[in-house]
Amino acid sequence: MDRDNKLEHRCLLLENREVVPGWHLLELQAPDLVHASPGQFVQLRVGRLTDPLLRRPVSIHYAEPEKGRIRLLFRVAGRGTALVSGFKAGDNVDLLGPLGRGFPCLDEEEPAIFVAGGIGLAPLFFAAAQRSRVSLPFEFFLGGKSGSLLPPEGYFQAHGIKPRLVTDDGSRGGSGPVTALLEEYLETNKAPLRIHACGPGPMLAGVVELARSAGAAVHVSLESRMACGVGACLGCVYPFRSGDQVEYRRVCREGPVFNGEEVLFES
């Protein structure tokens, strides 16, 4: 299937850098992918032959159209991503993409809020950097387990992003969940037009509840195990509210970004 798909690309790996322990940043020469939208992803082939057989989904973390380059940020979570962490500069990387639907309304003039939990930073960084480029206002809230597991300040400042940080252990920024930062902001500021979020399911559920209380629109990027990435295998379906009914939508095809009000978060 991949060989006949115009979305398949072989891209030169320029750099593979470990940003923090377990997080790797790939920079690739990928001129056919630089016009992807924030929130879209690629399916990355991790094996040279057929082992592992399945590709791995990775969010597009940044794009530089003027240089024909993209960046992918991922966390080592299993055998497949461990193999990718060993890729070397000069390797040809097989990517399928860009896939999925990204974050909407990123060109609105009203302030936007980005809420990231852990590696949920990956697609939101791209979205925030895009707004920064054209001087549109936004706030960026980032939470993690520990300060040592989040990128340094310079990582963000180079792209005009000044995140407000919170960590579980209080080693960087405040102590507690990232939703606490959002709640504090909404209590003291006029509600933003739109909130964009990516992170663990319980965090996203909390963001949606806070957005609902504040009367703000909210879009969330969901994570799910994906086999094909193009909607054929139905392996990444997620429950959604549709009127009085429950329907299942494919995260890879109808998402990964959805209206948060419609998501039925799994308990």
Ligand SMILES: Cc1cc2nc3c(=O)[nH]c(=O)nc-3n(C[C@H](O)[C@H](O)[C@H](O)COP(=O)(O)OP(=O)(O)OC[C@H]3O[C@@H](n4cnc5c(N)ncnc54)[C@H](O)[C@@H]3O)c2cc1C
Given for the second form:
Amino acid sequence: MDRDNKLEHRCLLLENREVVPGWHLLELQAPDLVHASPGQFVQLRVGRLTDPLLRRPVSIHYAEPEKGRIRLLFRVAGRGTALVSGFKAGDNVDLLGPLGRGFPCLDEEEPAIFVAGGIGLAPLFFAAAQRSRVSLPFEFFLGGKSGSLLPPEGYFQAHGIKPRLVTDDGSRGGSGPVTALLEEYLETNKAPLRIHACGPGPMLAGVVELARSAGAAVHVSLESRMACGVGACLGCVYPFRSGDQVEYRRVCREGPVFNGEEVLFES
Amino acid sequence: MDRDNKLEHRCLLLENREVVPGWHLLELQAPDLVHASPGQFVQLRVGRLTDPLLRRPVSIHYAEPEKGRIRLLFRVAGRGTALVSGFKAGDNVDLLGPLGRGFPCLDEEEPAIFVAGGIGLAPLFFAAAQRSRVSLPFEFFLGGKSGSLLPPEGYFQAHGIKPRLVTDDGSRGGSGPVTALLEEYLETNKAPLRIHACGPGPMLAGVVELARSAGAAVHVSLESRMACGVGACLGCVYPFRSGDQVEYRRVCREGPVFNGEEVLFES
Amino acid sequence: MKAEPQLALELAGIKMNSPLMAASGCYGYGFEYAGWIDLRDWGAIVLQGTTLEPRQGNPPPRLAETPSGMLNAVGLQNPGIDYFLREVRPRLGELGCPVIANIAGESVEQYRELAAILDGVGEICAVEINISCPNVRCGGISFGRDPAVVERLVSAVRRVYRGPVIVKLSLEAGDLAAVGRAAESAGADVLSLINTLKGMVIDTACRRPFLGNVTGGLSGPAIRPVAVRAVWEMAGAVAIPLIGMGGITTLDDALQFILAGATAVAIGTANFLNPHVARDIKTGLRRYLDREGLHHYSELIGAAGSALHRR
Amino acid sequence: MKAEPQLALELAGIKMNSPLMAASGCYGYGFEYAGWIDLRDWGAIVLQGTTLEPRQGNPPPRLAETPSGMLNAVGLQNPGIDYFLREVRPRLGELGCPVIANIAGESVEQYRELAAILDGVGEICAVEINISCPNVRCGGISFGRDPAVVERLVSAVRRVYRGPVIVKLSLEAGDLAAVGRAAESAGADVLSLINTLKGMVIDTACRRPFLGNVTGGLSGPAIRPVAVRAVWEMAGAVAIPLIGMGGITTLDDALQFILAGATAVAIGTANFLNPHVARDIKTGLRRYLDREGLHHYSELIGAAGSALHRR
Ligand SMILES: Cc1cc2nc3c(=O)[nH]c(=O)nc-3n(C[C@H](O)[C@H](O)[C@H](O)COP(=O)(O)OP(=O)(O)OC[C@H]3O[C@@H](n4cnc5c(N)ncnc54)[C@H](O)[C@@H]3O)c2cc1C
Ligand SMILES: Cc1cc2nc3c(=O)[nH]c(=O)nc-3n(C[C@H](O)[C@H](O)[C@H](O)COP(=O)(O)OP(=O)(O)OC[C@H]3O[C@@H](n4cnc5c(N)ncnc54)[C@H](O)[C@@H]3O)c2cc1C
Ligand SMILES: Cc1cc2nc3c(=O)[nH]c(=O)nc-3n(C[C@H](O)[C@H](O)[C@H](O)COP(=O)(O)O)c2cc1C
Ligand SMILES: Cc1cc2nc3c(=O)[nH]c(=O)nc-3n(C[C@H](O)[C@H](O)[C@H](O)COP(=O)(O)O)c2cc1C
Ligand code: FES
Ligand code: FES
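Given the form predicted on its own above, what does the protein look like in the form predicted in complex with the named molecule?
Time for the whole complex; same chain goes first.
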């Protein structure tokens, strides 16, 4: 057993910036975490006392190995993330990680398509930036409620990402669901290609459906409430197809990235 | 029923200053609380979530009606006060008050003697400053562990208080217990006089004993853990002599200041 | 014009302007808060426990803070029923909201006697029988464990008290549903649950129990999940209305109990954190009903329960 | 030279280097943490629950956060005893600390069968019988309520398993002491307590129970006062050693259980907050003993109990 790896990291918070209303970007000094792969996550301790009790899972949004820094991008969704939004530069942030398994085959030649719904952007940004760095081809589709609730272009440009946008209210990019962008793309671009998606359940179900029709490989990053984050408590499971049986797999250990075709989405 | 009085107050914190190591002085904008009498206290909410759950009682240390400000002086004693020590200017502090009954007869001519043990200083300072303001005679005896753990002279001077000090280690004033100062004083000064004391239980017991021998009136401010702070939960009681029976009285409602002769100190 | 959503109810005949009640033992006789708080925010106030004889209560310390909760070991300190009738009763009208007495005895006979004394006392609109206090040795909790004893006790009270009888249950019963059904069949009009859970804290510095009484009753948000479950189970076991309580501090908490099957909810510990909790939850509940297009909060009672779960 | 204070113990023959145990269901099979944590910080690890047949467990969501606590409704998801023997058992030696199996059945016969299968399995140094799981319908908790059933069940296991038998109790028993004594007289070597408390959370937005399984088990600091009390009471009721648990996160918490009468303590939920909790408490305990001039932590066992309280 290899115990050279540290699980818990106390990381200096360098910056906490509200990128768009309700979305915070944390920049952390975390040299032990910079070699995480896109799709992996950390378990962030949100309080010092016992309420709120549990850590919160947050994807690694970007890593800069040269500077020993990582970034987390999160949406204020409840009381845990509300507390984190108040963290200040200079604070120490307690993280477990890197955890889980990330997106597969990011270094392959075949085109990659990233489909992000809202804050589902967080892990896909990292994945796309990685392909961009080594000049591998990809598309980035991003959907959101409204233009002002998605980061500005500059946020992506520096990392070689040019997202195609749609918003529910049409205030930026086209209007409609992000799956429409994928659908359109798949009409003219045929497999082999590899889709990576992150976002709300129904969106992921739609992406998987489209991928299946197009014969494309598809991986999705799932969310669920977690306790341990390392596979020990069996609390974070999601239902999967296994033959004609339902099988519960751990999002934190076997995932959070799964072959989309095996996931049993709620219908 | 008079409901003009507000119970809960959200007060702007103007300053949080560490007066001596582990002792914090909070200066608050609290116009509704400036007419509190010395010995009364507030119930301070220490956290926003439910852990720690209970408010903490803190005496009013000083009030400036002209400026609409009050001060609280507290010692970091555990996790509640540790949280308060991190409050920052600009924060809103949630207080219930003013609560309880303060020191009686502070405006009488007969000399008053204040006997403070450590942070027991907090309410007595207010009482003495009030007498000082109207030029009524008083003595102020203060005992502490060590000189550096008690506020400097300047802290008292501005309010016309010249405390006689003793410390356990003799590093400031004489060495020994603060009750020795009282004992000495009572040898040469005879009743009528009125003693007001606040500090640890054994010290208060000693003060009451000396007062009894000297035939002096004595009032003590007691401490106990509180929940409601208003007399509703019966949680904060202290034992009292009532005939030859033990009777439990509420520190928050009948007190925190009591006639010392009725208190049943643990022996 | 759209009608204001309604919060008023009749709970076994008690007319309440909202389903929010002050929990027994946490609100004294009401007067302690009356100078400051508008008591009309309460649908009813349950007074602190009353016994036949005066009780001095347990030695201090009586309180300990625990994670998201607190222990109390008051031990039913109270001046006894005679003092109550003489000194407290005449002033209860000033409170401006319905008042419920909470009684505790050391034997079935004592409960009966207390109830008989309170029968016809106009200032009191119901009695709550506390058979679940963890802080008294020869009363309280032991009565609430055994369905047969509960049946006997409630019947005795029922025979002498003509107003609404509320039976307050704890979780210590091995079989909660059986105890609830026993109370129901003996003629209880309402069940209230839960009382505090028996707990303790050890003072590690002194190496001895922290509370003067060794153990105390755990209340506050810590016990809420257990309390919601108890209400949910009881709603499936009895047909009489329930008063749910245990750790309610916010509107969401109150809704959980109502959705689980409580007709009214009581608030104890949260008063200590937020003395305006009744006002805040009442305002919140009105806004919530309005937003959700509901006319009366009662549409929410038991709404989280599946038909299957109900008997 | 002053001797280092000692933490080692033999618990019913299980040689442990400290009284700290990983609680069942919170530490998987140990491997999940093994890559990161030095498992030798544990006196023993109790494995997740094992049943005869594979169980897929309850539908998600299985977790809910509550004030200073959490609900879980895993429902004993596990690959069954055959898989366990084939795939897990051979690797257990790698963990580097004593390993205890935790078993759950749907009948006395199933418990017996599981125990018989594990008898003589060298990698396992004891079995813990879970008769207190709130998350399974036809097993678990119902076994732990009735002293007569407990006696039968423990006797059955006792007859077929030659190693130490630990019986894990919940608080649902109406009379905890009676259940403990029943286990003791049936031959249990150790009692462990408490298991989680049955609770629930209602999703007020969807107006339905939040957990897939409706109810779940409450663990974490919220339940600690109740757990300490249970250990204290049990210490006065039985003579066999106790493993105390429920909300332990710090040294002070662990000391409370030991002072209340626990010989060892188990830690579940706190691992999720602080995966180094065993190391931290172990270090703290050594320092504490040193400071207090104690030679062995066992001097603290039950030290908060008055003689009167003991039987
Ligand atoms: C692997 C993984 C990676 C993730 N990465 C990111 C990321 O990079 N960025 C990001 O922003 N988020 C990410 N998430 C999601 C993030 O973990 C959650 O948003 C966060 O845990 C919410 O915590 P909170 O305390 O703020 O909200 P909570 O208070 O926990 O509530 C969150 C939501 O759940 C609902 N909810 C909670 N409890 C209950 C209940 N009892 N009943 C009903 N509803 C309830 C709330 O209403 C709310 O909508 C990730 C999740 C996973 C699993
Ligand atoms: C009327 C009144 C006025 C007061 N005025 C002042 C004032 O002006 N200034 C001031 O500094 N203080 C004052 N106090 C005292 C102050 O309220 C306490 O110091 C404060 O409540 C401590 O809270 P905490 O959370 O910091 O400490 P806690 O964590 O509550 O602990 C406080 C102390 O109690 C012990 N303790 C707590 N819980 C336990 C337990 N379960 N077992 C064993 N020991 C325990 C701790 O070890 C610690 O020594 C006053 C008290 C009263 C009643
Ligand atoms: C300080 C205190 C005293 C209490 N006294 C009584 C009592 O006399 N009679 C009673 O039936 N319940 C009593 N209770 C229990 C409460 O009425 C209520 O059932 C319990 O506290 C759970 O609600 P909460 O979490 O909102 O406080 C008391 C609770 C507290 C905290
Ligand atoms: C996620 C989870 C799963 C659990 N599974 C089991 C189990 O399989 N068998 C068992 O006996 N106890 C199980 N428990 C109970 C714990 O072993 C322990 O008794 C309880 O959580 C109280 O301790 P804690 O507060 O330290 O977590 C589980 C607890 C949790 C939180
Ligand atoms: S969070 Fe514990 S197994 Fe995934
Ligand atoms: S704190 Fe409630 S009566 Fe004093």
